[in-house]
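Here you get one chain, nothing else, as structure tokens; it is the form predicted alone.
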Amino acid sequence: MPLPLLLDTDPGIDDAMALLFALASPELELLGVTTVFGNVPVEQTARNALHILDAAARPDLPVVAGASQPLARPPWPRGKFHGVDGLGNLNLPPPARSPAQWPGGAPGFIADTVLARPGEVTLIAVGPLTNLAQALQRQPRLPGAVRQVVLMGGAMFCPGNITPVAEANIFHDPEAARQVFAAGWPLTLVGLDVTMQTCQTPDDLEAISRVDTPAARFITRILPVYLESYRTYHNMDVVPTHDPSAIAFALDPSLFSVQRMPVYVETEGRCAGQVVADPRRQWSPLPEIDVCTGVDSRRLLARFHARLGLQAGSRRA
């Protein structure tokens, strides 16, 4: 039986990789898609995931919006590392249909799907954890009934990649984070750890342009300029295949090695927003989760390409 799926998400190039990477598989059942602020404000990734959708021919899906600003701190100015409008500049005219109206927003929705099949739903969250805090709020009965939750956030063991601490998705929302990370269900965090391990190169990009597939047709207007942002801002010249890692994850836990540890987010100063490790258990009482610590980046990136409709072998050595 497929696994039923909600992505929380704000797309954002990536976030529009793992969503087409969902949808792609299927072994994955997507009941829906919320949206928060983050890579653009709430309401134009709420239109991405619309477009993203009709990409993938699926307007059946459900998108409800969410948070538009952090739970306790002015947003952070954004950039332009995905496009002005979040997806590579495309510009796309207004989507056919709007987000759906949902009791409560991102948050009613998250909840009211979960405690609707207890047990049986994995929440995938690829964005700030606003939406997911609120949904804790608003159902305090969510994490009993939830199955998994897995987070793409999060550097412990390396760099960030908008401070030099702190992952973005975390540092946007902290006080969320570490409201998410206290929760006491089974959560998952693919971090900067794994996903800086796993790089698209300028030949992977060329294949996928070569690929007469919807996802691959869509990801290759979208992707030059990430690819441009990388090579500006961190001078790198291949694309970290960040948020299609959480799908990955909930495809084949198997990819990933995981270790169960103590986590803080720090919520204060320059290094708001780092998730700090305590693997040796030197603090205490702090959340416990598990933590993606390696991942076999040949084969995920395998599984994705294929996904995409990439034959094995097609690319360039």
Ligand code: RIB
The other form holds:
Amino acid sequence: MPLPLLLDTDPGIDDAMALLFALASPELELLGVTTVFGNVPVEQTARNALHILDAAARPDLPVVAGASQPLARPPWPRGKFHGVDGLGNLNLPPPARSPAQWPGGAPGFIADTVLARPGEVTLIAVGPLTNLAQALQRQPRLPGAVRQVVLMGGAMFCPGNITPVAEANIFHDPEAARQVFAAGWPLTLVGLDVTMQTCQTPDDLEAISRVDTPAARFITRILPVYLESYRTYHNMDVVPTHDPSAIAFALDPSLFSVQRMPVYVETEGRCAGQVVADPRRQWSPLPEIDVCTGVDSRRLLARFHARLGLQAGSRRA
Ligand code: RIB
Ligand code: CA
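Following the display of the form predicted alone, present the structure of the form predicted in complex with the ligand.
Next comes the full complex, this chain leading.
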């Protein structure tokens, strides 16, 4: 039986790769997509999600738009890391359909969908955690009804990517992250500690560009801007596999090593958005979550590429 899945996302180039990865995985049954502000404003993340579903020929799946700003602070000024439109400057015309209207928007859709199938639905979030925090505020029974929660976010034992200590998804709404971590649901964090170890090279991009599947064709159009941003802003000639790693965890947790530990989210001052791990339990009581601390990146990328349609060995050594 495929795993029923909800994806909360802010597309975003790596979000697009994550969504296409999920759609190409028969082990997963995507029930819908909720979007949040983040890489671009929420109206644009919703439009982008619709475009990605169109590219995958899945116009049947609902896209529900959610939070346009963080819970308790002004939004951080936007960059162009993912292109002006969030999809590698494709500048696509408006999508053929509009986002679905749902009572309570994305938080309402998340709560209603999870509660309709108690114990079954996996919730994956790869953007700021505002929609999840609002879903928890709306439906206190949510933690007991979800199967598992997988989040791309945090930098516990490595540098941040938006400040020296903070990863972008947590940084964009630290108050929401604090609430989501404290909810007492089965939660796994797939953060920069593992996603920065799982990088695609220009050779991978070239290999993807030779594949004739809808997912590979779409990724070929958007990935060059992401690669250029990593070159420009991080001096790296590779792209980390952030959001697809959360999908990979849902598909096969054995790709990762996981440690359970207390975590604290800083919300003040220059370290706002930092997720502090407390493995020695010196500050307990703190919420305890599962944190991915290691990854078999070769196996993860092989799986991702296979799902895009790459034949084993089609990448140059
Ligand atoms: O830090 C990586 C995360 O922030 C990813 O979700 C990516 O989409 C980004 O903006
Ligand atoms: Ca994202």
